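The chain that follows stands alone, in the form predicted alone, written as structure tokens.
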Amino acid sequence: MDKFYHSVHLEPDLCKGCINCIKRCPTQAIRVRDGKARINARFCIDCGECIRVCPHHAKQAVYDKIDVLKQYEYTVALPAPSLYSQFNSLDDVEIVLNALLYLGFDDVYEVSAGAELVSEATRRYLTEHEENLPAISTACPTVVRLIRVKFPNLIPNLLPLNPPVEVAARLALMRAMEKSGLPREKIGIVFISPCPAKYTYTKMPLGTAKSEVDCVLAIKDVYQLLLPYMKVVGQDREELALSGKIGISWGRSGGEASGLFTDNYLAADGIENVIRVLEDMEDQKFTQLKFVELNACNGGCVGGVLTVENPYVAEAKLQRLRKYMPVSKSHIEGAQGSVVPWDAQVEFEPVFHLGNNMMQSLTRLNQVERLCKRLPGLDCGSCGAPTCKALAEDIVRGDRSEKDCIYFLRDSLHKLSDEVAALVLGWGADDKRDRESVRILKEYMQRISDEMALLDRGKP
């Protein structure tokens, strides 16, 4: 399978060619060409920012539909902690968990239970591996992919532990096989996700060879289906909850770090803030920290593009919900400890290199610098690239030309107009040359002048 599998795709028929997406993409993976946006699969990290900002809904997430349950004889739901934060006046997670059974699932295993196991394993890791501190959380697949392609020096700092969804999936699978007696292929482990990046993780995971998650549903789809079932859940409901405050807190920014019982941590959310923190880490500005929690979405997972609630309102709901919960319900015992550590390493992918070797990259980098001096440096996006530097890199790679810059094109047209004008004025009325050619040249010059007027008024 392609190492750059993605769960964010473009619907060309909906794209209007605006530049909202190219300005917000953190890895500059999007270009507008021929009136349509295009996503470079090598640069994309599935953060979902383009989905969030596209006014025409041309960027869409890939995930499964509820009909996927029919493909399996036994299905287990893995609800993310952020699912609980979508409902108004929810005071007991058991209502949501039992509603999932009514919806058609055979069993439920909370991702927050896996989160508590990861929290316990993280506390041990921070004590036993001080040489790799500060450790960077690997719960957000977008952050791991960002580090893989842009921050190779920080790969050793990645926490070598599976994300909670993977831990929960493996434990849920073991329990399902024991309870149902069915073989693996007849059991479906279904994650209810707040973001498309986790769908990408299940198809092409980092840190593990294969994910045990079979399908991914969107919270926004499941939310609508759960509402009528939640109304009929009675007092005789099953006790399905497996987690406490620590696990539930993972749904918001800072929740993972709060379960480590240390003050030497940093928590940042929002992809732009994440990049700033990673840049500072490369500059070794956080040498006193033990742990760095990074979430690509604003507010953490509650801010994922597949949710329905305002992330800040959702965070408040999550805080209220966890108020009367026990601190934790899960802990590592026996075989459970083997499902938490990574079983594969993350390797650097030099997708942003300009050349195939060091000398070629340095040569092309010099070319980029020279081009940047010629380009206006306004980062207007009219060329379809997010910045003048990005256009210069595209030119060096052979994908674009200088004339894609509208200001460069304007100057070229001005020069051409002056040359044509000089040519026409040099021909006298009694010139023996074909007077029809002179007339055509004059009309052409007028058209160029009209175009220049539009460009000068900023209407390309």
Contents of the next structure:
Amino acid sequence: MDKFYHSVHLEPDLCKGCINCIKRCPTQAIRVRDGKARINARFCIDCGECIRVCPHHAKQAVYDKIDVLKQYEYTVALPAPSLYSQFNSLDDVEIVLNALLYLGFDDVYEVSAGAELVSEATRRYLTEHEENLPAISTACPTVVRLIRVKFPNLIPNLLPLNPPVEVAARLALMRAMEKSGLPREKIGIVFISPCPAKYTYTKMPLGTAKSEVDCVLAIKDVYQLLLPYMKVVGQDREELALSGKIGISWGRSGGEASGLFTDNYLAADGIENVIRVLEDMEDQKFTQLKFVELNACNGGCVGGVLTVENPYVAEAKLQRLRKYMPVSKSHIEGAQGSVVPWDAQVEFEPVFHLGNNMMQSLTRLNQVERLCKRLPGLDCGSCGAPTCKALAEDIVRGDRSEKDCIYFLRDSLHKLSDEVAALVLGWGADDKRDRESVRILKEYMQRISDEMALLDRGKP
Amino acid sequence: MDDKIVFTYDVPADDFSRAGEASSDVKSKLKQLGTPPDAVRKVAIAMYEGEINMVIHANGGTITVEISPRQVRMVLRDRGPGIPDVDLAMQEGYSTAPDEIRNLGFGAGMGLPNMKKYTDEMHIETELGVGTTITMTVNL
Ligand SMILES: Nc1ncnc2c1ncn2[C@@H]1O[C@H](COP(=O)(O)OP(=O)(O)OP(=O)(O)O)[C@@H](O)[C@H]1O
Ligand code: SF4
Ligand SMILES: [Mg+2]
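After the form predicted alone, can we look at the form predicted in complex with the partner chain?
Zooming out: every chain and molecule, the one shown earlier first.
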């Protein structure tokens, strides 16, 4: 699979070519061309901002539908902790876990159980690897992708541990093979996800060669399917929960850090805030921090784009649910420890370089500076780029031309029509119009109509 | 052939909310140029310290940054009070920052030493009552 695979994509029929998404994308990955948005796969980090902001619902995420269960003889559900935060007055996670069995799964393995193992391994990492502190959490795939393309200096700070979903998937698989006696391919490990970024992770993981998650369902889909089953879960429910407060807390911003028993941490959520923290980390503005927890979504995973509840309400519900729980239920035992560490490194991907080498980049940056002085500086988005500077960068990369700026085009049209006027006004009443003048006039008229056509481009 | 590029920034006096704008702009440009990550980090750290000093100690000024494939050269020029004893100012922990500045988290007396540490060359020209010009180079 392509290393720039991403799950967020465009439904062209729904796209009206407005500028909402291009303005909001934190990596400037989107351009509108010929009236439709296009995502640059190399720049996209799957944060889901464009899905949130698109008024026409033209930005969508790839994920699986519940009927994938039919493809397997034995299926295990891996519910993200953010799933629990979607329900009103839930006081026992067992209701959700048992309802998942009614829904058709053969077993359930909480992602929060994997999270408790990651918390434990992180505590150990922080004491054993002082040279790489502060460690940056690698649970949010969007953050890891952002660092991979924008913050090469911080790659050594990435916490080299698998995210809870991967740890849970591996442990769930071992248990499933043991319980069912079936071969790997007949078992389906199905993650119930708050976001498209995690779908991308399972298809093209960073930090490990292959993910053991087979399918990804959206929390918003499963939520609806579960509601009726949750009503019929009785007192005879099975005990399926494997995690306590520490694991469940991972669903909200600050939760992962709170399981590390240190005060020297920082937790930031929301992609813009994440970027600001990474910039400051790169400039070494934080000293003495041990751990930095970053979540691309507001509020953490409870704010994932595939959830239904308002993230802040969801956070409050999670808080309430935690009250009745033990601190933690899962601990690293025996061979389990081996599923936690990364087995592949993350490599810097210099996708934002202007040229192929420093000389070419310098030339291009000079061109960008000169272009920016000529463009109007309105950042109006009519050209399909988020800012005048972004258009200038597209131009020097050879993807666009100055005439994509409507102000530029307007000036050019004015000049042409002035020249035509001057030419025609110069003709006397009984002047013999020589061939040359007529030829020039025709040429001007052609250019005017070509440029008028450019103006129309992009209109539906 | 463009074998170098020059940027000029005005650094405003006493506006902490804007301090750091110049160095972060230079950082993003260096990244676009494909400058080695370690050099980007050094320039960003050294230039930020110099920029903050201009804001706190010297009523602002101008910064000129010249980038070529061989080096990044930063010239920070202010018309502030000047530095009476450069050797003393360069000592780790020496600071004349008043309490209200210290309360903002500055004034550890580490700025100038860090500028020296993170650059390959640093030169200070200063005259009392006239101003200070600091030139720093990071080799690529
Ligand atoms: N541009 C300048 N103009 C005048 N005085 C300066 C200038 N830069 C530094 N100084 C003087 O040198 C001293 C030491 O500077 P330095 O940057 O090392 O520490 P600081 O700015 O006081 O604290 P810190 O940088 O750790 O926040 C300052 O307190 C100030 O007296
Ligand atoms: S914060 Fe959580 S929900 Fe949002 S992108 Fe990251 S992993 Fe997904
Ligand atoms: Mg200083």
